[in-house]
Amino acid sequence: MTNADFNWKVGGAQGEGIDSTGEIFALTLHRMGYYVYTYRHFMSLIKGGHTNYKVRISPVQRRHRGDGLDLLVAFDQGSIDFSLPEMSPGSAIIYDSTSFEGRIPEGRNITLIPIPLTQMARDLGMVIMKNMVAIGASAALVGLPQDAFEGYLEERFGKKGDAVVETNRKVLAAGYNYALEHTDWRKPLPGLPEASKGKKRLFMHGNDAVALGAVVAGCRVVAAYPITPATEILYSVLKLLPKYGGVVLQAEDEIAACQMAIGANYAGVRAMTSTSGPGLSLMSESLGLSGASETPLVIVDVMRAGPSTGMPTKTEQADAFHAIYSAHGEIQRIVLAPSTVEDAFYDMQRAFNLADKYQVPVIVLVDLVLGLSKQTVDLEDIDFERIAIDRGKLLTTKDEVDAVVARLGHYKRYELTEDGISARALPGLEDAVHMVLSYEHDEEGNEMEERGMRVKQTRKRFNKMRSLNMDEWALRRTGPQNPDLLLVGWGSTEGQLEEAREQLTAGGLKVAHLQVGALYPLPAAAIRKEIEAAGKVLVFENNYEGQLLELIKQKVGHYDKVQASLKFDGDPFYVSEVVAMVKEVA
């Protein structure tokens, strides 16, 4: 955390409106012009169990939740106990004195601020409104004007009538005034640069960006089964797709969802499915169908902590091997791993282009932190025309089919071409009748087990990827050339690694940072160049096995220079943890 940031959190039991409280606070500050980054800690329970919502507020963009905590709103003692390790010196805790007596260990430089949140809400409106009391108190202590949340109140409660809006306004004002009168603790928010005011911005998480990127890519069918933490993709496309003639299908299970997506793609409509690790396991056989039939397919896997049911609401980056190697037999596929909200938007467009061009399944790995952390995104950083739609060798007209027939005598769906990619005709086109099977086949698509053709078709399927080069966009690098230490990461680790690099550089170390955005095919040549130029290499991942590290060892080598720095407790890295790990080897 830097002095330019402010970190706020609300915590309590699930079912107490913790998420809505955090989002009200975050969205209001976002609209004021601040960059906000939110992080949700929650359990897979509807009620009970601890949950909290953290908001990092900054005049500049941040890519992770921040290490410290300046102001905590605690609805129970458990929230205080849970968040104490994050509390910064000089920080404060607002606690609900109606329900409990807040306690902290002796010697901590933390101010306890008792406010009867529940009682005030009960007296002025309803108990459920204690979140508005807490927001009002928070606003007073960080220097926000009392009317800062006025726009949100009108928007959220206006449809319920003026009386409801006025009651919420009254409850918020009561919390605001009580805080001013009963404590001297103050910590103003960082100043807001003039340049940030009036900018058009989005408040979205990675799952929103996945949905938006898919729609921009021309996806018009999304088939999925709800699963944490990927369900928000379904919610987002439900808002978008119908406006563009698209369809959202809730399948009976992940197997059906994946096969619906394959069927729609076969028919010529760009389609995808979204899931998490357990669902991807069920889709493994369908991956083989996509590979054998050379039908495009896009799967988004929002990774959570496994194995099996594991910890559905905690983050992990342990599906890399599964995405790369799952499916019986051998098929080609592409695996992308966005690190930021913007990456998720663009990678979805790339995913559809790559699936169409190479006629393979493309899996986009999004970890839970990226998928669910809402944050400020500058609209000017989202270029809706950067990536043009490329359908590859898709035949959509009779004239295109006639050209193929004139060359071959008749249409061959699995023609043995030099680049390994055959023309794919839409079903129903005259003179383009063909078979599409899960069995091995000849050039026309007829089932066969002749050894020579089997060898030719297998080589064809693997040769099609020879022309793929992702180096231009699959790697992002910062820092000096020939560094003493290179930090390597993938997925949502980017924010922590970049801030750690800045801190370490300020401390006199020569450190660079490489973020990997494609896991298969791994951009091995470009990574090898970076590793050979560095003294030592640390690979940071949220898994036990060091899956990216093992891929680097397998495809790049340099066992003597590369080692893993791992965290797999369900929680993302803190910057301080990254710095400590670096200092152990530096």
Given for the second form:
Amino acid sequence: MTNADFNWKVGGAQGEGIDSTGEIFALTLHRMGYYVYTYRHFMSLIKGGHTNYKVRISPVQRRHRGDGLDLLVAFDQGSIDFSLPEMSPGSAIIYDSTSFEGRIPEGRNITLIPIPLTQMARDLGMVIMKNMVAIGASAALVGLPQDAFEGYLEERFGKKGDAVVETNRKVLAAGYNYALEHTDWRKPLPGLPEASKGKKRLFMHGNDAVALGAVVAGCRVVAAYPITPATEILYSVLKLLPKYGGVVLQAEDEIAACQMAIGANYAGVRAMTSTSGPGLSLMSESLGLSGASETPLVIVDVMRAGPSTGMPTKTEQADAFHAIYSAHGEIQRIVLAPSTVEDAFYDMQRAFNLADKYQVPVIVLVDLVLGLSKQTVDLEDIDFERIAIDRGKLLTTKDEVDAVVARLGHYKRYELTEDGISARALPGLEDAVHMVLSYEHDEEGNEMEERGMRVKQTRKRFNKMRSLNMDEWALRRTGPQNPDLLLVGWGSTEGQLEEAREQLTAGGLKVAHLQVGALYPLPAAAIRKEIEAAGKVLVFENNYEGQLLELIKQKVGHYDKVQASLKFDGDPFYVSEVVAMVKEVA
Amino acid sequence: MAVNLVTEYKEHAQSSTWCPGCGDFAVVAAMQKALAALELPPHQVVAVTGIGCSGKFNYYLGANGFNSLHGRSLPVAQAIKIANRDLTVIAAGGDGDGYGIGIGHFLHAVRRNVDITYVVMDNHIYGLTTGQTSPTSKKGFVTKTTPYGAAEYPIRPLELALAGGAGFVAQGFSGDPKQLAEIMKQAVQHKGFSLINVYSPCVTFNHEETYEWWRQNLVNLDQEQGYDATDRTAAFRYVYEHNGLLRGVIFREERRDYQSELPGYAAEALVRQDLSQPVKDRAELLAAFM
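Please give the other form, namely the form predicted together with its partner chain, since only the form predicted alone has been shown so far.
Below is the entire complex, every chain and molecule, led by the chain shown above.
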């Protein structure tokens, strides 16, 4: 199946419009009916430094960037050097012969296609349009009709007037014709099933899905501080929230952002903050506040490579421990880990419902690749019918308060209850005047240090999550029962693990794949069953410590047959790497 | 009505742990009086505090209260107001909480201008941790952590607020609760962020700046002929020339508050919005991602 896909990439210096070029190509093919998956390589710079944008084009849905590369557009030699390891046999490189002479090592089966991209753009329009020349040339060599990008040009440049659209069209056509005349290299895109042609689907990344999921789940306040790679969440909610009276607030820092999310939740409005590792570090004290005061809180951490400032534009899955253990003292919390764009959408609803129900902080861990890789998603897979808002024990009316008062004599915010959950009254209701506090407290919300009540309140805070069972939903499994080998992953690795499973299965191995969607509480019972039924277990993670494996050891148990396969260079797994790691042990 | 409301506040209040003679008693009492005079019952008010002796303000006020972390009253308070515009939101703290650990939030709250009132009980000393130097301690002030005298210059909150563009800046004194209550009334009514810095003596750890000292050194703006509280430049100069030793309303100006600047922000409180609408708007919402 992999052979059927086509991988295209454009590379150059940052600030040259590489991202928008990639997006034009991806979006157009997406709208034609292909499933596209994009991957951005970039740095925390505005100008200079290498950047590239890869597009995997497939007739079926893909969850990762793909291993090979069929056609590369290079605006400098650095782009060629960077992507050579990915280039497939028989692939080609279009390079900008105006600015350099492309070189590849001898013996590689790659066709070099010099096209004076800059010169042609300059002659026909403006230098910046060299990207359009490249898109035209690419289109010709992969068998797209010359007018394939017509719709996009109108949409993108229509506002700037017909002349601009026309110039772009001319430049694109020049690239198209030049390529046809100057090279014999061709590699057609995979065929598109009739039913897929022009089919309406979504083109979004995990950060978009987080934003959409939050809004649909009733979130009305998003307070955040800009940070790579989470800022796109702010951009998306800004598109969606004002219509519903919602507020997107850029706070002065992550401490304020998280405290604001807590304040709004206390006042009864679903609120969240989005950040990355460095921001989550600043939110540790707020996690404690949410836990101690039993105020719902939702934090989305789009994980980048740490430690400290680390590699802001590179992916990692190393915040699991941070999310699970940070904050002093002992609190309960929930940590979710979506693997796909669709998961990210539904997990936001789950996060808000769980935060409201258990009155705890919920952290959603999204890795950078999932957060930033725009991809095709089927419309029916973002199903609003599955959205159900559950606010838990929330008193919103005077009548509800009266019922409590009739039962208890007066409203008690921290009432000791059977299930450990006390009803939260919205501030503003008569006869429910109350204190919410970070100090240890009694049922009424009086600060106190009495030993008996301290123990009761601590037990209550922990007991309230007893009813939460992650086993039922937090795992996704493929492959045969009792496998010789079980591949385990979390976050965005699902695509690679699944394709590796298919390859290994085709090679005769009995392999299953388990993707874990919640890290705390860990669906331990369900994982234990899977581990016990498998011959060998490999846990794939983008971190050094093998954090999920450590959690499994802690919550599921020690098994010699369970090992970690780790990659922590900031780059996502390739399928070939997964397969090679399997072959080392299997 | 007003008298009954004060009683109502007192009924909800928890019993105090402040030292006898603490200036903060007068601050709470003045706030109860001001809120009662404005006919705001306790359930319609939320008071948010951080940590410190001042952090007990809401326990003793008798309204709804949120006791957050050290220095973090303002972010919580602003978000509560944004979430439910029908609530009257007071943030309260001390000089350590507000001008030390929380000063970043203070300056941003000033410029953000959410419609809340911020009361700072400023006693120039850390009380709850039993007597260390504070950001507003005068240079040379001897405390447990500055045995040779504080080396730093004090924060000047009034000038900071004025420079940050605050629409309401006032200073009170616990020794004149009547004036303080009047200032608080005006501050709560002011649409936008209002700061009341209150000189509130710490009778246990600050033996230099006592009630008597303040009484002798504070200039009462209510008695200053010709003082114009609508002239920001004049206010600046006055505060500077008096080394901040003023009481009364120092500056006021009508400005559009943060919420008035928000696109789509509804007249009805956000907390009462219908959450199911986006589900009905599926086609439109998804169109943004095609």
